[in-house]
Amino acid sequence: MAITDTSSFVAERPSSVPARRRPLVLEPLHAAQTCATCSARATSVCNAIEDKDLDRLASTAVSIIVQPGHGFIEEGDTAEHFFNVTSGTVKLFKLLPDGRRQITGFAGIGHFLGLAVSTSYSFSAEAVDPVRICRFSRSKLRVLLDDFPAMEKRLLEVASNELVAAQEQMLLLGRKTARERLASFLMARAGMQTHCGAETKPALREPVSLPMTRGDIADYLGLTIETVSRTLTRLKAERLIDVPNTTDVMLLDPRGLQSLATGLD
């Protein structure tokens, strides 16, 4: 039977009112065709978990449904859960001392989050469209990582992805030009739709999707929305991508793109 939870929820614009709290909807994971059927497995850390092992999984893990708009991490939180995310799209940022927030990543299916170093979350993280996650709490995977030394490995090998994506946000933001800038966001874009298993394959001019605002794409690029909204106009017009709605775009000419991405053109 589902039970009810409540999750944090960040204002686009945090002021003096208390944050909001949200329900959500959880449900404990019963069966290890739960998990075997999960279509963030391939790509995620449970995939280090073997098929006869997927019930031990299953009973450490809560699945829970969040809505658009809603949150689900708050930063400065006691970091009691790490999440992973089996569908949909989550928006992760942290907010600067004068109320203002920076997006710094958007998450989708196989990503776990809330590999926190110290005892609260260092970002908060909320969903963009309609998002699944499993919640494991720290002292259950504790012990599901001393049985599967596997999952620890692969776990580590997150940490390592993490840093190198932080590593390239730093250059992202401070020394690519505006068209690099959406053009690096585009790729990266594809390449995690075809990385999770999407049919999506961009190299075939297929749609790539983009459920953020362009307001949450031009905070995560440190651009205004007048600038994104000129440069996909702009990168339309060389025929490199076309715009065919608010939430896809398709990827016309990928090398093109890809060379624009990384200065070469």
The other form holds:
Protein chains: 2
Amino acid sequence: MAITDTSSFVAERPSSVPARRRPLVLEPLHAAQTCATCSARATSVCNAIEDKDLDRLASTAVSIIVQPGHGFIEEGDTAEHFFNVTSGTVKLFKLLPDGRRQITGFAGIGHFLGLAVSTSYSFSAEAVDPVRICRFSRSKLRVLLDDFPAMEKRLLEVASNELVAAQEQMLLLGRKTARERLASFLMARAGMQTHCGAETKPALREPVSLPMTRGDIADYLGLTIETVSRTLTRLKAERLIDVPNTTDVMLLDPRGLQSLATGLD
Amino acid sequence: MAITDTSSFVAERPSSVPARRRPLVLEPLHAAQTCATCSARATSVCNAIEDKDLDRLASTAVSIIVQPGHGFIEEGDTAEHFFNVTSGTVKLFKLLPDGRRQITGFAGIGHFLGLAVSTSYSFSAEAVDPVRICRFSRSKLRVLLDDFPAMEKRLLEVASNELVAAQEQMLLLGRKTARERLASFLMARAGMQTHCGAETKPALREPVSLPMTRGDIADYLGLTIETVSRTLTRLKAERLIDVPNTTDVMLLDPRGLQSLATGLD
DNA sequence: CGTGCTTTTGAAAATCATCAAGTATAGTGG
DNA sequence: CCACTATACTTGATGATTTTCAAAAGCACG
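Given the form predicted on its own, state the structure of the form predicted in complex with a further copy of the same chain.
Expanding to the full complex; the earlier chain stays at the top.
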């Protein structure tokens, strides 16, 4: 049931290349892991597999740690693996030739990556903070899926939900103002934390955590760094939020933010 | 194998309410149809069902005709049906309370609608031109899916492809200029026509067909009607396209348009 | 306690939106 | 068949949000 030590890896950080271009280097993990004790199982597609079958799942999986700024999926590369985030936050993005970047999503614990039908990835993925991911061979998983139709059903559910989220994001990118985009982003983050986080209580006094940079937020919301910064400053001046530090935001007026987010202003 | 006459309908056009708000009215269709002869089967998820099982599929389906401007899915409504477009073009969209609209996609022949896991639709759908759709009961289809895992696999494929398209659209909405958006749109339309249309040959001299209004294009590309019109005028002045009439565009310089679309200016 | 990076803030510029006519196009009824 | 109306589209002038360019202020790390 345990993943063999030699099949677990850690991504190492090379030094001379800019972070985003650095190749992924792998090293053995010191501690072995199991699917049974996986912290992501509850929220991931793996919960479609029953306990008794977990060893089969584990045998196809490899655990990897990716350091902040390191990429582990590159758009256009041959898609040989599926990934499942077990901790940390991953940014998914597409680039234009001149460097313009659109982050299409932030994948947290339990998120499944690499669903493309195509033989190559249609997006890139990079760790925002230290990330643990579980890697599956595409071909092995395909066989596994034939034996576990429940998992295939789960994948369809996941894909459907992502499609809904993508459509919501299109509405944001195509039709919302900078203020509305930031409000939407903060409310979505807050909702994410209360639903998937360790805390099951409302946690109204808890700050919203922003592990990504302003640049990442800008590229996710279709804005510039400066506009993100200015807009946060303005929301703060209006007492809708407080920004104690770069990575935390207190939602002082969730209702006000919510109506801003939905365009009622 | 034939759909019973009484389960086929035509949408009728009421007169006093603005098109978008008019309720859908149904009338019996005069001619019966079959899944076996369905023009959309080749390009739809239904091709996962073998010929011998087609009658089971047909028994769960209802054929509907929707007139231009009529909606048949309303965001927030209880999701009781799945739909499959068999001819015509459907626009899918989300609205903000003040009327701002984002069209998330145009669904043509073979497109499957209503994949949401939720009990209610997350988007609205409206006919662009006269549309024929095949309607399935959600509950019936769920049972059908258990018997035909191949169809479930197809649905996952479809959902994955839509996800890829959605991410591409996010890149467009978040990071491309108006010119790049129009170029991307035209090239995507052209590709769609050559891949799914009746003509299998390149058809370079064929015009790109735009059954939707400038307003629809604007709401799809996150622009205004005026910007769409001006940008098309400019692309025409630059000899990249010709616009013989409102609904057709000739791609005079496909390569130039392609590099514009991908951000290589 | 510098050094380098991220973030914030300011001023100027630009793209796109808004407001406002004016021009086609299609459908209707005389 | 043609005027008439409604709708869609185009074009022009103005304006605003956001971007770009620039620089200062925070913060983290050695």
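Positions refer to the first chain, counted from 1. Because the structure is a prediction, the values reported are computed rather than measured. Superpose the two forms; the largest set of C-alphas matching within 1.5 Å is the rigid core.
The rigid-core alignment places the CA of residue 153 less than 2 Å apart between these two forms.
Relative to the superposed core, residue 94 undergoes a Cα shift smaller than 2 Å between these two forms.
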